[in-house]
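A lone chain, given as C-alpha cells: the form predicted on its own.
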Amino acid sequence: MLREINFDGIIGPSHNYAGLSLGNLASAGHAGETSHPRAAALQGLAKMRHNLALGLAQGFLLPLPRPNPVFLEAIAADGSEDPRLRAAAWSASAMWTANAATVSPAPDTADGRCHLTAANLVTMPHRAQEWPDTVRQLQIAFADMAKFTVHDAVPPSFGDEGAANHMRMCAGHGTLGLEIFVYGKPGGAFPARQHEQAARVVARRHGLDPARTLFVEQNPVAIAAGAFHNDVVAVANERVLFTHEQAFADPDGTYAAIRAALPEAEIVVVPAGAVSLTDAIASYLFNAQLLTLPSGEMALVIPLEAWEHPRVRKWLDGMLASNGPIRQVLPVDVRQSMANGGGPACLRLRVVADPATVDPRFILDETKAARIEAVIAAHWPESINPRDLGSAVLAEQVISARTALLMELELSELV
C-alpha cells in the first residue's frame, strides 16, 4: 500500500556553525559559535519519534563521510587552504534531506515507478560534494528496481536543490498528483539556487505528464529576504498549499494553475500584513511539515521558534479557530538545526511508497530509535567550535562515531 514516508536525516557528529551558506541568514548569524552535535542529533531523533507516535511512517538517512577525504584530496588540502574550504569538508549539511533528492511517486510517472533524482547542490561548495554519497545511500534504501529508479544528479551547469523547491499536490498520497517545481532567477542580492532548466530535466527524467507539472518562479523579493529555498515560504500536502503571500513571483497565476489542475485544491495564504517575510523567515513558519494524520486531519509540525513568535502565534491561533483544513499545530524543538538555517521540513525527504519495498534498515521503529539514541549518546561530540575543524583528534572521533552507527544498523557497506 502506498503511503507517505518521511525520511529524516540523522544529524551527523561533525555538526558545526562555520557559516558557509550565503543567503541563509540563520547560518550567517550563528557563524563561529560553538555547536552541540549530540544535542542536535537527539533533537532530530526526538522529532522522528514524535511523528512515529502520531502513527506516521518514518524513515531515516545516515550522515555522510566527514571530514570528506574525496573533497580534501580534490582541493589539495595541506593545512594552508582557506579555512572555509577546510570547513566545507566537515559540513554536516546532508542532515537536511529535503535537499537530498527530488521524488516523484509511482502514480505520477510514465513507467509506474517511484523516481528519485539526487540534487547536485552546485551553488555551495560545502553541499556540492554530497550527491555521490547520497546516491550510494539511496541506491541501497530503494534497491527494488521494479519499484524505484534512482538517478544521478543533473549536470552541474544547472543548479538543483532537490525537494526543498518541489511540491506535490493530490487528492491522496497514493493518487495521481500535480508536481510543482519552483525556481529562482539570478541577479538578486543572494544566489537563486534552483534553476528552471534543472527542474525541467528532473521532470523529463521522471516521465511526468506536462499537463500535471507546473514550473513556477519564486518571488525574487523572498529570495532577497532570505528564503533561499521555496520551502522557507511555502509547503504543500495533498490538496492543501500553505503559503506566504509573497512566495511566488506571480501568485494569482500560480493559484489559478493549481486550481485548474486540481479543482479540490485549498490554498491557505498568510498575508504579509499579518506575518511579514522577515517574521516568516526568522520563525521558519513555512519550513514546517504539513502532514496527513491517520485520522485524515492535517497537522502542521512547526519549530518552537514559530510557536514562540508573537505575530506568528497570533496568526496560527486565528487559523486554528477558523476551522480550516489545517486542524493541529504541533511545535517541536530542533533549535540546533534552526541555528544553522534548517527547520523541521529541511530535515526530511518525502517519499510515497509501500514501506515494505524499502530496505528495512532505513525504516524507523521505537526499538531502532532507542539503539540509535544509545550510539549518539555514547559517540557524538558534545560540542564543536569551528576553530577545531581540521583537528586530527576531532576527525578520529567524528569518523568513529559515524562508523559505530553504521555498524549498529548493519550498514557496513556505507563505511
Second form
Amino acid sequence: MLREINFDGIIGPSHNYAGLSLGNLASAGHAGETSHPRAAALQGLAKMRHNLALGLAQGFLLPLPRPNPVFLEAIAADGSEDPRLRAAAWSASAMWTANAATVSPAPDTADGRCHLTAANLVTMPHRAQEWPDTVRQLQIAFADMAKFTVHDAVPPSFGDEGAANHMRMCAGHGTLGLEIFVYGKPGGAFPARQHEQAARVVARRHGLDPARTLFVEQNPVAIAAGAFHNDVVAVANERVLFTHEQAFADPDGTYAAIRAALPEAEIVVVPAGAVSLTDAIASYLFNAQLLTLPSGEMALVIPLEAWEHPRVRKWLDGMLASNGPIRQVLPVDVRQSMANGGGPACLRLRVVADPATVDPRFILDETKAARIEAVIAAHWPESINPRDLGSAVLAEQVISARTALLMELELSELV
Ligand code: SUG
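Given the form predicted on its own, state the structure of the form predicted together with N~2~-(3-carboxypropanoyl)-L-arginine.
The next block holds the full complex; its first chain is the one shown before.
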C-alpha cells in the first residue's frame, strides 16, 4: 500500500555553526557559536521516534562524508586557505533532507514510477557538494527500478533546492496529486535559490501532467524577510495548505488555481496581522510537519520555538479552538538544527511509496532507533567550535563516527 514515509536526515557528527547561508537569518545569527553535534543528533532521533510512536512510517538518510575529500580535491585546497571553504568541506548540511531531492509519487507520473531528482543546491557552495553523495544513497534506498527512478541533479545553471520548494496536494497520499513548484525571482537582497527553469526541468523529467502541475512565484517580500525556502512560510498535506498570507507573489491567483485543480482543497491562511512574516520566520511556525495520523486527523509538528512564541501561540490556540482541519499541534525540540535555520520540515524528505519496496536498511523501527542512539552517544563529538574545523583529531573523530554508524546499519557500501 502507498504511504507517506518521512526520511529524516541523521544529523552528522560535524554539525557546526559557521554562518555559511546568506539569507538564512538563523545561520547568520548563530555564526561562530559552539554547536553540540551529539545533542543535535539525539534531538533529531527523538523527533523520528515521536513520529514513529504516532503510528507513521519513518525512514532516514545518512550523513555524508565530511570533511569532504572530493570537494577539497576539486577546489585544490586543504582547507587552510580560507575558513569559509574549510567550513564548507565540513558542513553537516545534508541533515536537511527536504533539500535532498524533489519527489513525485507514482500516481502523479506518466510511467507510474515514483521519481526522485536530487537537488543541485548550487546557490550555496557548502550545499552544492551534496548531490552526488545524495544520489548514491537514494540509488541504494530506492533501488527497485520497477517502482522508482532516481535522477541526477538538473544542470547547475538552474538553481534547485528540492522538496523545500515543492508541495503536493491530493485527496489522499496514494491518489493523483497536484504538484506545486514554488520559485523565486532574483534581484532582491538575498538569493532566490529556487529557479523557475529548474522546477520545469524536474516536472518534465518526472512526467507530470501539466494540468496537475502549478508553477508559483514566491513573494519577494518573503525572501527578503528571510524565507530562503518556501517551506519557511507554507506547508501542504493532502487537501490542506497551511500558509502565511505573504508566502506567494499572487496569493489569490495561487489559491484559485489550487481550488480549480483540487476542489476539496482547504487553505488555512495565517494573516500578517496575527503573525507577521518576521514572527513566522523567527518562530518557524510553517516549517512544520503537517501529518495525517492513522485516525485520519491532521497534526502539525512544530518547533518548540513556535510553541513558545506568544503571538504564534495565540494564533495556534485560536486555530485549535476553531473547527479547522488541523486538529493537533505537537511541539518538538530540534533547537540545535533550528539555530542553523532547519526546523522539523527541513529535516525530512517525504516519499509516498509502499515501505516494502524501499531498502529496509533505511527504514526505522524502535530497535534500530536504540542502536542508532547508542552509536551517536558513543561517537558523536560533544561540541564543536567553528575554530576547531580543520583539526586532524576532530577530523578523525568525525570520520570514525560516521563509519561506526554505517557499520551498525550494514551500509558499508556508503563508506
Ligand atoms: O540551506 N542551513 C540550511 C538550512 C536548510 C533548511 N532547509 C529547509 N528550509 N528546507 C540552508 O541554509 C547553515 C549552514 C551554516 O551556516 O553553517 C545551512 O546550510
